[in-house]
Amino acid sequence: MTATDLNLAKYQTDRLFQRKRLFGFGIPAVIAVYFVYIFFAFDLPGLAQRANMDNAVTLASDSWSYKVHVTRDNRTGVVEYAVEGERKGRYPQGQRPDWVTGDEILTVDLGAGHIVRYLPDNRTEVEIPGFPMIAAQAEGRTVNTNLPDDLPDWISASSRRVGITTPEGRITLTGARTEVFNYFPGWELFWFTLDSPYHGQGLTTILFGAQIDPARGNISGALSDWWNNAMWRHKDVAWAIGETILMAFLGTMGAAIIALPLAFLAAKRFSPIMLVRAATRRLFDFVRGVDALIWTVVLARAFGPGPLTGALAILITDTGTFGKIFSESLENVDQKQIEGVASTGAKPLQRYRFGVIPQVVPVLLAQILYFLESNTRSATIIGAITGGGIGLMLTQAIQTQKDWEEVAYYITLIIAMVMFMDWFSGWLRGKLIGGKE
């Protein structure tokens, strides 16, 4: 080898190095800069003050605990005592939490020492350990208190107003209501509601025990009142859950069964007429291009809010997306068992019955099972859009923006719903197709 040839061959090789540089650096400064570009354009360093901490706090504190409300009305003077200060979790009359004492003088006991009072004539006294304490009275539309000028941060005090918020609970003064907040964790009424008879019995007594309810047998009369559970709502949640499934359900088999047929126009192999087969794909691409999106938007103006709706929605956009894979796997199939078929005498029908659909059917399975999965979630987000399903349960309670703990409770179910479809298509695709792929 003489020493051009090496020459060359060096500086061949120290060109392909610095193309492979520049690419290997290149492309992750392309990418740096377009961070940087959307780091201004999506208006990041706005964020911090746009942010609400508070809300980001009351949602992890409330997704997973729950406050009783002790309300006294200070015209009234009738103190009332609810569960989220709702009127489904309200304790019926006569009942009360244990952990508030007294008839003249209410004893409200936060824990750890907090203690408020109340006291006739609208007084209220609050016992905070560390602190002096804290007398209030509401006379009309303000409140006075003898809270000195100096406050912590814990305290706002005006003369409409005073908040306190400790560790323990939260106590909020106004000249109409004087209400005390008492943390919990857990979700509480997620079985039974406080007016049922089986609230705060347990599994073991309500299974075995003595009758609870006359009227009723135990483990139905249960069975009812958690079904019918007005709090959380089990009867509504579970429709809920199965209308979105049924949307992906209708959706997902209507498209395939509407693009099966449809895809044999469009492939080359059986359909010799050139308009025909370029018509049907731009059908395929139109529906498709469309999107689910755009296809809610038009089908819920004719056919209303709903399951049917989202169903429609889905079956639409993926007629278009099954319709191109269908019939790219059609160009796909084997002329061999069709020529088969065809020898011992087979009219076109039934050639591509025993020809080309057992050919296929293990491919085009696999994917509406796959779409099946995918389109749980899809009819999830539909949902959310045109009022049916999950989704839009879980808009509303977002919406309420204070029923965290349903919020909470229906982002698991939701997980749950799409994993066990997940699971669920694997197991069907396992069973159909027979083996792992």
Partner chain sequence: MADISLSGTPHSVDSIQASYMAQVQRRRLYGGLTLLIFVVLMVSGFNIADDRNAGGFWEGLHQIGDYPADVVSEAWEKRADLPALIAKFFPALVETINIAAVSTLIGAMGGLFLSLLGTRGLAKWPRLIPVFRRISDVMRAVPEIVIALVLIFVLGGGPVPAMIAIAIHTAGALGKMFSEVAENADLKPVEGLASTGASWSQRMLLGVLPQVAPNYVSYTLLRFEVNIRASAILGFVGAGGLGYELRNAMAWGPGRFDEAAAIFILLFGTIVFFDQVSSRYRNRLTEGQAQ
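All of these numbers come straight from a predicted model, not from anything done at the bench. Take the two forms, find the largest set of C-alpha atoms that superpose within 1.5 Å, and that set is the rigid core. Residue numbers count along the first chain shown, from 1. Compared with the form predicted alone:
With the core held fixed, the Cα of residue 362 is displaced between these two forms by less than 2 Å. Taking 2 Å as the criterion, residue 73 counts as shifted between these two forms: its C-alpha moves by at least this amount when the rigid core is aligned. Once the rigid core is overlaid between these two forms, residue 324 does not reach a Cα shift of 2 Å, moving by less than that.
Form predicted together with its partner chain done; form predicted alone now:
Just this one chain is shown here; partners and other molecules are left out.
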């Protein structure tokens, strides 16, 4: 090796190490600059200041507990008791919670020394341990109180509204009404509403006890009242889950049926005409390049809201994805198997059926079943837009800003549905494709 060769090798080695050092320091520097950009672009300091942890705590507690409303209409003086404040959860006439006592002076015992009294003339007294007695009176649209100017952070007050939040419950006073919220753990009325004769009855009583409703048997009556529960809507939820799975199934299977023959036109081995291949591939790019949510909005204008619109949106998007996957699988089939079938005198269609399809079926089925599982989740979001399935019910519960226990219930069902589809697709994949023990 000459001196020139040595110098050239040294020069190339130095250049190589310089590039490695550049990449070693440059890439982390670029990532650091990107994170700094994110820090300011998304206003993370301002986001931290605007965060309201009290609202987060209230939301979290509402998801695993329920509240009973004791509401006095300051215009009529009528007091109502209702679970979650819903008409469907209202206590029947003459019934009320056992922690509410009195007639002319109504005493609401929230526990731990927290007492609220509804007095005549729209007056209210609130006793909170360690704080002076709070007196308020509703007059027209205003609320007059004896609250001091320097209020603790758990009291918000103005001339129109007073809000008091304690560990035992919340009190809201306005000119129109006075309301107490008492929290309890659990999902009340999940099984039976207050108007059901089976409310408050134990499982043993229903199964083995005397007949509760003279017109119905205990088991059939209990199942009917649970299935038709007006608050938790179990029948509607089951129907919505079925719609969501149906959207995913129809969209996925329809896309697979359409994509398979088109994949032959996009595969070079089976479609020698370049113009046909290019047009088919661009069609795949177009339909999968637009997200299913966008197709949902477009199709909703044409077909209106409903599960069919969601299924078509999934079908259109997955047709492009399946077409690309299937065509790539067809490009890699073994030519010898096709030649073996052709040697028997098989026609072109028979060669495809017995020489090509058996080779790609495992890959096709694996992809179809995976997308079926994935589209079950996507159908939840699509349903929120098209007005169908469990996604719509979840969106409606979120929009109310108060039914967070129902939000938790629907999310739990969605997770269970996805877990079931995951298990089912794995089981079906094992049955159809097979696997090693």
